[in-house]
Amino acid sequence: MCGIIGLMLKKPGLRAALGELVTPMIDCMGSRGPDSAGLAVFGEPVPSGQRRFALQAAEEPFDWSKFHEDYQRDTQTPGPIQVTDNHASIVTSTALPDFQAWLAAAYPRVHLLSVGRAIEMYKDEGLPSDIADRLHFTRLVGTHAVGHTRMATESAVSPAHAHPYTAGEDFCLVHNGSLSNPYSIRRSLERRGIQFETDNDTEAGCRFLEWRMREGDTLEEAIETSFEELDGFFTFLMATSEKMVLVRDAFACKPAVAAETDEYVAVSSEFRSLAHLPGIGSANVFEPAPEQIYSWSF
């Protein structure tokens, strides 16, 4: 089944209320995915020059203390740690690759949630609701976010099967669906040199999504492609630092329902996750058309 649910606020005077706003529609949606769930929120950018690392880790409790005197010490970047419970980020200069060798070698079991000026991203195993709560979802404040409940059916129950996926920087995707030729898109990707993480199919749409923007197109001609390359059903909604986006794809056979004012745009796999929202009773509400590509931005 799985759930999906974004909320992108037009109105700088709300994003401060945007975890109050998008934890109701998460905990309604874990009724159609209790294994996991995980949130990407986009929010200020930080510094030029400098990167968010959010990062979860296996062990509970986790020393993040150590974690952070390791890294500055073996780094020699300074970089603030934010902790909360297993997820923590550390803002810092530090380059991806670097970053990446260093956790690799040093802590092998703390995962790289996301990475990028704008995101930070939270997911675990377990119930929705639970996470939601154990993370302070409530206290988020951002543009937008994405986020996802699943009900796992074709790979295993983990905070790295959980979504959202994400890829390169500043990107995220989530999906309602099943692709039936991830291993053919994965194999292509790998002959380029793309790595993977997982054996989930929704992280071959994912990769094979950035991997297009990578080449040069804009992440609306990306989907236009993926029209041709990617098989099965699917309901995508990604995000980047400047914009949400849905799709479903010619069958449309995964629900997903869309609300739009002038203060917000919101998406969910059910309209009950939506009626909370402010001024519901007015909005724009539509089921979004096969095949048609809806971009947002803020």
Second form
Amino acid sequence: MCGIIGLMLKKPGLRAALGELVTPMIDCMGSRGPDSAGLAVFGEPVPSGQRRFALQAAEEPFDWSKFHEDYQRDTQTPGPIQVTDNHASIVTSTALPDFQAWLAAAYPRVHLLSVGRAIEMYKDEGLPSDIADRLHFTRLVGTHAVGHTRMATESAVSPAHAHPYTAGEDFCLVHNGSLSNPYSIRRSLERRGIQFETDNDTEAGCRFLEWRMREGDTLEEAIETSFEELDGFFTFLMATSEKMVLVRDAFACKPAVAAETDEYVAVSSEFRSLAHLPGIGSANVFEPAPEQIYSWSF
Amino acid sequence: MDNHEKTRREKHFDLLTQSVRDVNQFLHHQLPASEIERIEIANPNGLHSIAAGMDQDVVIDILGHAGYFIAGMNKQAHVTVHGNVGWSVAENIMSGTVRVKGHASESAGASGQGGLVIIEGDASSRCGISMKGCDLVVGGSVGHFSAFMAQAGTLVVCGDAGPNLGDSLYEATIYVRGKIDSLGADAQEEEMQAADIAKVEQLMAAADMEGDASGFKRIASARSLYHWNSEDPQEY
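Right, the form predicted alone is done; let's see the coordinates for the form predicted in complex with its partner chain.
Next comes the full complex, and the chain you just saw is listed first.
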């Protein structure tokens, strides 16, 4: 199985409550994916020229204040840090390759989860409701979030194998299903110099779409191309800083339900994780059709 | 019916405070010995397996959107969902009726052997997959691979049908009023006879569906797929 969830708040009013609304969705979908969970949250973009790097430490407890001191001393760049347990995010003007080089040398066991002006990422191994508690998901604010609860079928259970997957900047993807040609996709991307972090099938799909976007496709065009290239079962839920996009494979083997009101668009594997949302009784609740691209923006 | 009489004849559950297991255990074990004729289940909130495994002539109203496997294996009971349902509503229904006032997700009425399933809205893909004798009336449209390998019974679709309708069909009959995206392997359109119109009329009436029974197309098996032809060149 696996559970996917997404919530986009169209109006500013509810954005302070994004975490409050999304956390029960994750908790509820824990029964579809008890191995691990993750959540990508998109909020107010940091100023142009800066990036937010979301980080996760393999060790627990981890000395983030020493990490922060070392970073500012070594790079001579200020970067406010926000810490939540084994996760942190740092906002800085350091260029991505420089940041990656510093991280690899100084803290090889700290994993860079996401990069962008709007995205922030949390993911870990364990029961989704425990992860949501530990990482204080209820406190999160922002415009939209996509999350995942994982029941692993094709690769290891580890924090790095948890979804969402990211590639490039301000882009993430969660997946319910399994791809049957991830290795051929991966080989074709590796020949183009694209590097992978795990052996997970979803990462191949995520990096494929991000590569198409770097080649000039819109996300929707990239998805159209993926219908030809990606083989297997998928309900993909993706987000950029402006959009939330859903697509299901031609056979629609993996579930999805969407609910839309004037205030929000919510997506989940099952309706029961949407039942607590305000105004759900009068929402337009529908099942997304196979191979149709649903794109929402606020 | 006075209040006392009503209490004796009706029972109300609320899934905000009671579990599906508690409700179903009541329906299976206490209900048969009671005089209850109507059950109301509030706040289904997308929960699964509500009123599955019924074997009692009773009216059950589920008040809201429900989850997977609602009224699965139904015998005798008359279940109405006042909302949408998830996967596999009324799967393997044996008798009685299951009505969904909203839309149904995949595999509605899957492998049903008897009784009547009514989806007032749209049904999604694989609606009536492997039907074995139940009747299924859909007020809206059905998704891809509906009535896949359906063996017996009747599927009436008042709206449109998605791709591969009736793929590998056996002896079930499909009637569609709207547009058919495509027929599956071995399914073919056949001429509507008087008996077909009468059948559609009868099922529309049984389902309390408004509208004219004429103008439907009949889809049935060409019977070329499931008969072994030893003279065909075969490769294995």
